[in-house]
Each structure stands twice: as structure tokens, then as C-alpha cells.
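Presented below, as C-alpha cells, is a lone chain in the form predicted alone.
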Amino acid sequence: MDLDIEFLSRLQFAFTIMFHYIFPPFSIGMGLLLVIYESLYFFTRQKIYESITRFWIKIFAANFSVGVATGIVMEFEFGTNWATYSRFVGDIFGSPLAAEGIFAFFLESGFLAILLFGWDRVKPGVHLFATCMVALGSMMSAFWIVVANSWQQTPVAYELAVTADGYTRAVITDFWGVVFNPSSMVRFFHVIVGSWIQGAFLIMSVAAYFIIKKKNLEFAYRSFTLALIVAAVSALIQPAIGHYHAQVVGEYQPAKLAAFEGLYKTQKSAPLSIVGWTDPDERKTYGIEVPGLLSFLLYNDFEAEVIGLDQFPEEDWPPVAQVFQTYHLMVALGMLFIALSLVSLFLLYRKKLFETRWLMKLFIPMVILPVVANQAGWVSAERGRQPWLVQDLLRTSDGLSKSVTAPEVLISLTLFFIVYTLLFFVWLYVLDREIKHGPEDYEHGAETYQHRAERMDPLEKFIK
């Protein structure tokens, strides 16, 4: 059997990064909510907010651990499976990755110990500061990764140089030009807001479980309410970010945008596909379309011309059907999150939310859908860039390692699948155990409660 090393290398990278990408959005989203919960504890000294914060810290730690472990693997893959690519962009791609390690990972790791183990050892203000730093570090980590990826989508601030041994490589001419390349900021905010939604839905899922089981009700009500507000605000601002993101894609990656919408012919008054499917063989898109709306969203003009796939050689087309379906799946789920959040807020206002059992039951499995939406967004963005590893500079087929064989990649892919499957079930086991155990006791009045670290005398603190 002939094995295709390009297919296997791409499959391995897709598998490892999609598995990894389950966890950082949970950490980023939960990091924001931990800051909110703990700030409420800090300013009100209500014991329940301590219990809420401490419980969600345990879930955060489980996500964070798996996210870090699986993220390191991909950096090795650049060297093993994609050595030609690494040699070509190493000067540029390595800089944001190094910045992520220096400015983000150290920040997260440095304060993570206080977050996890310092609750009874430091004063509340110190612990809150550590929580803020971990949350900030998780977002900074996302920023530098998005910068590295965005440069591949919209490469600027570089020049091509030839090394002494005859290899061509891209060299930075302006570091800040690389950092603030045309797509980095909008893609960063798109990722961050998507992560807030994912983290909020995880908390709402567990809180809804407690409400259905009639356990830890006060804990569940307060956890759910704040997570719902974060989810609703995030879901409402995400379309605006997505709209601007699509305009950037239309300007710098028109073939990808055409694939998003299944637009095969360049035309004025281009329609926006609401729902449907596309057939690249027939070069037709079926479904519900709104005439002129794509032109308006891109150029604020219903008559504006939008570039279609006919302006590009067919060998430069992305896999149109995959890009179209994943993009529309992401958008459809985004609309669902808006509708669900607004209905839930209305019921909360009417004081009927937590008595609406069918809705609480619905929220329990709903945690899966933001994960699907973020994964679909990643697939549409990365498949939409094909056949380029670096847009218009380096084709994916030219970035492979020359010294690695297909059987070697197949073996490593199989091992990754086995290890990651075990890791996933361990993660589920830890979550299940913590959720079934529930939060610690919070039956203390706000007026009498004092943080343990504040009650300890100096000798006890020293011994601890």
C-alpha cells in the first residue's frame, strides 16, 4: 500500500492541533469568569463566592494541564514533519512563539501555583492578583499564537533571503509589522470571544446539572447567572467581529472568502448564502441566498463586485465544499448561541429560568456546541488557506520534511491517537469526579466570614 506522506503529515497536525484546541478556549473563558467570581468574593467577602471560585479553579486546572501538555507536541512537529517550512519561516514564526514562552507561559506558570495552592496561604488580594495574571497570561498566549498563524494568512514585514547553502527563507524586516499584520488583531479578538463563549457554556452546563439534580442550588444559580451574562455579551459582539474579519479575508485572501460563500463567478450584487451546500464539480451553490447582501457586508454597497473563484487557477482553490460547510456551521452555531442566551436572559428577568427544566436539561449537553463552533472556525480558516502554507509564498506540499518517511509518520500518528485517547478519558474522569464531589461547604454568613489567611497568626503562616 502506497502511503501519502503529505496526507499523513497534514492529518497528524490536524489531529493534534484540533485535540489541543479543545482545551485553551476552556481555560481562556474560565479564566475571565474566575476573575469575576473572585472579585465578587474579594469585595463582598461572601463565602459562596469563595466556594464558587475554588470549585471552578479545579476544573480550570484540569483543562489547563491537558492544554499545556498537548500544545508542546506541535512545536516538535514543525521540526520533524515540516522541516522545510520551519527553515523557510523560522526567523519569523519562531519570534512570536518565543514571545509566547517568555511573556505568556511564564506569566501563567508563575502565578498558577498561587492560584492552585495559595488560597489559604496568601491574602485575598494577592490571590486575586494571581488569578488575574493567570487569566491575562492565557489570553496573551493566545495572542502570540494567533500572531504567528495570522502572519501565514497575511504575510508582511519580511524579505526573502538566500542562505549560504542555497535555501530561500523569509527574514523579518519589521517585528511590530509582523505582530500587527493585517489580520492578527481581528483574528485574536475572534478567538478570544469564541473562547469566552466556550468557557461560559462549560460552567452553565455543570450548573444546569446541579439544578436538575437539585444539588448546590445557590452555588449553581450564581455560577449560571454570571456565566450566562458573559455568554450573552460575547455571543452578541461576535457577529460584529466576524463581519470585520470577513472584510479582512475578502481583501487579503479573496479565494478563501469565495470558498466561504461558494461564489464561483465574480459578480456584482453578490448573494450571501444563509444555508445550503455547494458542488465544486458543477460549480454551483444551492440553498437560501440573499441577493446583494455579500456585496453590502464587504463593501457597504449592494452593487459592489465580489471576486469569485473564477479569478484563480483551479489548482489554487481551497477545498471549497469543506470550507463552505464548516464556515456556515460556525455561523449557524453562533446564531444559536445568541438566540439561546437572549431567551435565557429573558426567562432570568422573569424569574423563571431555573424552573424551566427543559431548558436546564438542554444546557447540559450544549457545552459540546461551542467546541464544535470553534473547531469548525479553525477548519474553515486553515482549509481556506490551502494550497498555501504561507499565503502566496509557500505551498503546503513544499513544506514537508525530506528525511521523514510515510510509515514513520503513520506510526507516530497512531501513537498520538492512542495517547490522546487515554488522555481524553483521564480528563473526563477528573471532571466527572470533581463535578460529582461538588463545591466545598459554603454555609457561612457574609457578615461573619473571614478569609483563612487573614485569621492565621504570623507563626502559623510561617509554618504553613
Given for the second form:
Amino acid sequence: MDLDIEFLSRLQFAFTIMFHYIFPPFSIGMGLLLVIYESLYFFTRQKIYESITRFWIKIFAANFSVGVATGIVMEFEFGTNWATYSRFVGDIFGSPLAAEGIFAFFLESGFLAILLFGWDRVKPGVHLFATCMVALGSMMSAFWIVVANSWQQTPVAYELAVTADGYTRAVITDFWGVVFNPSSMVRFFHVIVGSWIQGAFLIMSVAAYFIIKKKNLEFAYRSFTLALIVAAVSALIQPAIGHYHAQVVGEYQPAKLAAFEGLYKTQKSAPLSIVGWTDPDERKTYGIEVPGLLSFLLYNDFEAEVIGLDQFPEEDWPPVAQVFQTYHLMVALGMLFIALSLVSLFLLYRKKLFETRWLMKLFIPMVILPVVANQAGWVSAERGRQPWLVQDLLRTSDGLSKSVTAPEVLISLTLFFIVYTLLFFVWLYVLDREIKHGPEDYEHGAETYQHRAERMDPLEKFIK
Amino acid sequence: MDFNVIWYIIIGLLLVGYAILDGFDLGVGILHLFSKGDHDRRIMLNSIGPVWDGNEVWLITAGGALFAAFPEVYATAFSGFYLPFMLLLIALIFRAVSIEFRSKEPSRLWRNTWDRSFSIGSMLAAILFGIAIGNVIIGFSIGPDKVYQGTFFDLITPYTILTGFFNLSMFAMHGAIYLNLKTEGELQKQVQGWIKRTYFIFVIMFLITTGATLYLRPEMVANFSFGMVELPGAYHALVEKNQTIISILAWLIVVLNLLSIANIPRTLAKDKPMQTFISSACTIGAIIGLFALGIFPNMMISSLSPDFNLNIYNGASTEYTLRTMFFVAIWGFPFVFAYTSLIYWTYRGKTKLNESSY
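Here we have the form predicted alone; I need the corresponding form predicted together with its partner chain.
Next comes the full complex, and the chain you just saw is listed first.
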């Protein structure tokens, strides 16, 4: 068999990044909820919120460590597998990575130490501050990494320069132009809100499990309610961000947008497909379509012309079918999250949510779907950019390392596959153990915290 | 002094920070299996528990800074060093998750498995770092297009294996000296025994490695030589202009190195663990300083021709990036030092086990 180094390197990158991308959204989403839970503990002085905060910190820690461990791989892979690409973009792309290290990772890892081990070492206010800093750090880390990625999607503020050795590379002309490139902010918010949904669904899943098992009910009700509010707010604002994001894609990466919708012909009043399937050979898309809606969504005009794939040479097409399906999967799941959280909020308001057993049972496996949605969004964004590694500047096939051979990549890919599979099952096992063990009751009062007064519980009226 | 030189120094400082900080937690990992019993092993793990993650960030930031400031060096080194770096990643992954997962299950099999993967991961990482540095000293077969032309097996030579084990011995000693700060009672006595043994091995390895380096690469002393030894390839204008000052500085580092090595047994005997730790940190800093001065202004040396060397100019980003990132670093580092000091201050003193321990 002839080993294709490009295929192997891409497979390795896809595998390592998709595995890595399971964990940071959990950390970002749970980080926000930890801040909320611990603030409630700090301001209401109710011990139940100490149990809640400390239990979720344990789950957070297991996630976080796998996220960190698999994250270093990503930074290394640019140099190991994509050295030609690194030479081409190094002047630009390395800066956000370095900034991520300086501004985000040090902040995160420093305060993580207090978050995980600080209960008996620091005052409650300092601990809450540390929790906020870890949550902030995880978002800042997402910011810089999204900036780096977005520049590849919508490159600006650069010029092409020929080096002394006679090859061309992209050279930065304006640092803030790169940071705030046309797609970075909208993509950042899209990723963050997607992460909040994913983190909130994890918490709801575990809480629903306790409710079904009739264990730790006080704990579960409160955890669930707050996570549900975060999920509902996030799910509702996500379509607005997604909509604006699609407009940016339409403006800067029309081929990707055409692939999202399976639009082969440039046309006026372009339809939006709700569900369907696309056949790149026949150049046809079948399914339920709403005429004119795509034009309206992109240009606020039902008649507007939308660029189709026919405007691009076929070798510049992304893999249309994959992009179409992953994009539609993401959108459909987004709609499902809205419906589900609205129904749940309504039942919560009627004080029936936690008695609705079928819904609670549904929430347990539901944690997988936001992960799928985030991965699908990532795949449609990255596959939609192909065949470009840097949009219209560098092809993926031209970015490989010249000194690395296919067998070497095969060895490393196999190693990663084995290690990550093992890691995944160990992670599941550890989570399962922690969940089965359940939260602790922190009744030893004086030792951990001076309770001045047990104040009103703000969630009381929703759950009782 | 231009921004290329400044970035060479910044990356050097990041590496010194990494080697001193992650050096001791890798060292604790290397020694982990020598400790017996669950209690002692938990003390070992928890002595680095709150800080190892932050220590590793120095490596991540050094990698990011290398990519930003010297992308050609980053690309050549990382792709040329493909398989060793992949092994390093796997080692670091195992190490990281072993620390986190070990405590989750009391079963002996479970704990022994994670103890082993923690320790082997730490040893492998220390050796691979040493091999990498050894290759930079001895030179890679870098061709005219800045691309590494050799294979995996060219990277593993007797000299690079020597530097790999030299680094292993240095981190093991440094880890033991750190543990001396964090432990008490029986375990501390055992740790002090480890310091003596690892110190002895380290000194022997140091002498052999220094001798081998000077024999194989006499030009490593060019920047130390007041202009008496020729450096093949480009001489840096800064060195030429300030030959005397730089050579004096270099010799001061040599003296610092020797004094701090000698100070380790002295402070150990006087039972001043903090001073022992500072001495061993200075030793590591000085050794990296000597290495950095030895190859300056090159960053990667081609064994094929000095013309193909990657130096701080032909490997660098543009002036604009270097300048912008310099200001980013200036803004960021006070914060970094603030959090790092805060964490080390919060977790000062002997390691005690409690319910949030591993």
C-alpha cells in the first residue's frame, strides 16, 4: 500500500484536534457555572452551594487535565507536520499562540491550583476570585486560538514577501488588524456560547441522573436549575450569532457558504434547505427548501443573488456533501436545544420539571448532543475551507513538512490513536466513579467557612 | 541590541524558567518509584500537585514564542525532530493524566499502573529534552532549504544519548533537592540520601558531558575566548564589538556554575534546604546560559555547512512582529511573575495531605 503523507497528516490533525475539542468546551461551560455556583455560596452562605461547587470542581478537574494534556499536541503539530505552513504564516500565526501562553495559560494554571487545592488554604473570597480567573483564562485561551484560526479563514493585514532564500511568506502589517480580522469576534462568540451549552448539558445530565435515582436531590435540583438557565439563554442567543456568522462567511468565503447550503448555481432568491442531501456529482441538492430564505438571511433581501459553487473551479470546491451535512446537523441540533430548554423552563415555572420523568431520562444521554453539535460546527468550518489551508493563499497540500516521511506519521498516528482511546475510557471511568460517589455533605461548618447567617435561597421558589 | 537578540534572550529565559520549574517536577516523577508506600507516594505527588501544570505552561509558552519570533527555527526543529517530539508528547500526556487519575481509585493495581506511567513518562521526557539539546550542539543535517535531511536514527548518537542521560541526572537531583524542601521525617531522610546519590551521578555526568562537548565542538567556546577561537559561519556584530565584555560575562557564568554546583553539598550539610534548591536552580540556569552563549548567534547548527545554519536573523519573523510581540511580552510577564509567586507563596511549606489532595 502506498502511504499518502498528506492524507495521514490531515487524518492525524483531524483526530487529535477533534479529540482535544471535546474537553475545552466543557471547561469553558463548566467554568461559567462554577463561578455562578460559588458566587451563590459566597453570597447566600448556604452549605448546599459548597457541596455543589466542590463536586463540580472535581468533574471540572478531570476534564481540564485531559484538555491540557491533549492541547500541547496541537501546538507541536504545526511545526512537526505542517512545517512549510509554519514557515509561510509564522510571522502572523505564532503571535496569537504566544499571546495565548502569556495571557491565558499562566492565568488559568496559576489560579487552577487555588481552585483545586485552595479550600483550606485561602479565604473564601480569594477562592471565588480564583474561580473567576480560571473561567476567564479558559475564555481568553479560546479567544487567542480562535483569532489564529480565523486569520486563516479570512486573512487580512498581511502582505506577501519573498525571503532571502527565495520563497514567499505572509508578513504581518497590522497586529490588531490580524487580531480583529473580519471573522474572529463573531467566531469567538459562536464558540463560547456553544461551549456554555455543552458545559450546561453535562451538568444537567448528571443532575438528571441523580433525580432519576432519587439521590442528592437538593444538590441536583439546584445544579440543574442554574445549568438550565445558562443553557436556555445560550441556546436562544446562538442563532443570532450563527446568523451573523453565516453572513460573514457569505461575504468572505462564498465557496464555503455555497457548500453549507449545497448551492451549485449562482442564483437570485436562493433557497435555504432545512433538511436534505446533496450530490456533488449530479450537482443537485434535494430536500425541503424555503425559497428565497438564504438570500434574505445573507442580505436581508429575498431577491438577492447568492454566489454558487459554479463560480469556482472544481478543484477549489470543498467536500460539499460533508460540509452540507455537518452544517445542517449543527443547525438542527441548535434548534433542538432551544426547543428542549424552552419546554424545560416552562415546566420549571409550573414546578413540574423534576417530576417529569421522561424528560429527566432524556436529559441523561443528551450531554452527547452538544458535543456532536460543536464538533459538527468545527468540521463544517474547517472542511468548508478546504482545499485552502490559508484561504486563497496556501493550499493544504502545500503546507506539509518536507522532512517527515509517511511511515513516521503513521507511527505517531497509531500511537495517538492508542493513547487517546485509552485516555478516553479512563476519563469516562473516572467521571463515572466521581458521579457514582456523588457530592459530599459539608457539614463541618466552622472548619471550612464562617457562616454568618443562612440567608434566603434564591432558587427556593422554583424548585419547591 | 536589536529585537532579534532580545527575543533570543527571552526564549532563553523561558527555557531557563521551564527547566528550573518543570525540571523539579519531572525530577520528582523520575524518583517517584523509589519511594515506598502509598502515603509517601502521595506526598511526592502532592508536593508538585498545585504547581506542575503551571510549570508546563513555560514549555507551551516557549513553543509559542519560538513559533512567533523564529518560525523557521520552530519549523525546522519540530519537523526534523518528528518522532522524538511525538514520544515527548505521549510522555507528557501520560504524566499529566497519571497525576490526576491516580487518586481516583484506591486499588493497588490502579495506583501502581499510574505510578509507573507517571515515572516512566517523566524519565522519558527528561531524556528527550537532553537529546534535543545535544542535537542542537552537535548539529543537524540541515540542507540549503532549511529542511532537515537526516532520519530519526541520525538524531540518536552516543553524544546525544549522553546529553539525554546528563539531563536525566540533573533533573533527578533537582527533584530530590525540591523534595527536601517539601518533606519531613523518615521520607526527608530518604530524600537526602537521594540527593547525595544523584549529586554524585550528576557531577560525573557533568564532567563527561563538558569534556565530550569541548572535544567534539571546540567552537562552542568561541564567544568565551576574547576572540581567540574562530566561530565558523557568521560572527555577530554585537559579539565582535563587545568581545571582551561578552567573554567576561561568559566566564562569570562559568564561575557561577561551578560555585553553585559546589554549594549544593555544602548547604545540604548545613541543612539549609532553600539554599540547596537555589544552588541547583542556579546550576540549571548557568548550564542553559553556557549552552545559549555557546551557540549564539546561531539557533540551529547545520552539520553540512555553516552557510545553512539557522541564526537569529535568517530564522526570524519580521522586525514588526518581533517588536509587537516584545510589547505583548512586556505587558504579560509582570502578571506571569505575579501569579507564579502567588501560587508558590500559597503552597509554601511542607506538603501535608488533606481531602483535596491527590
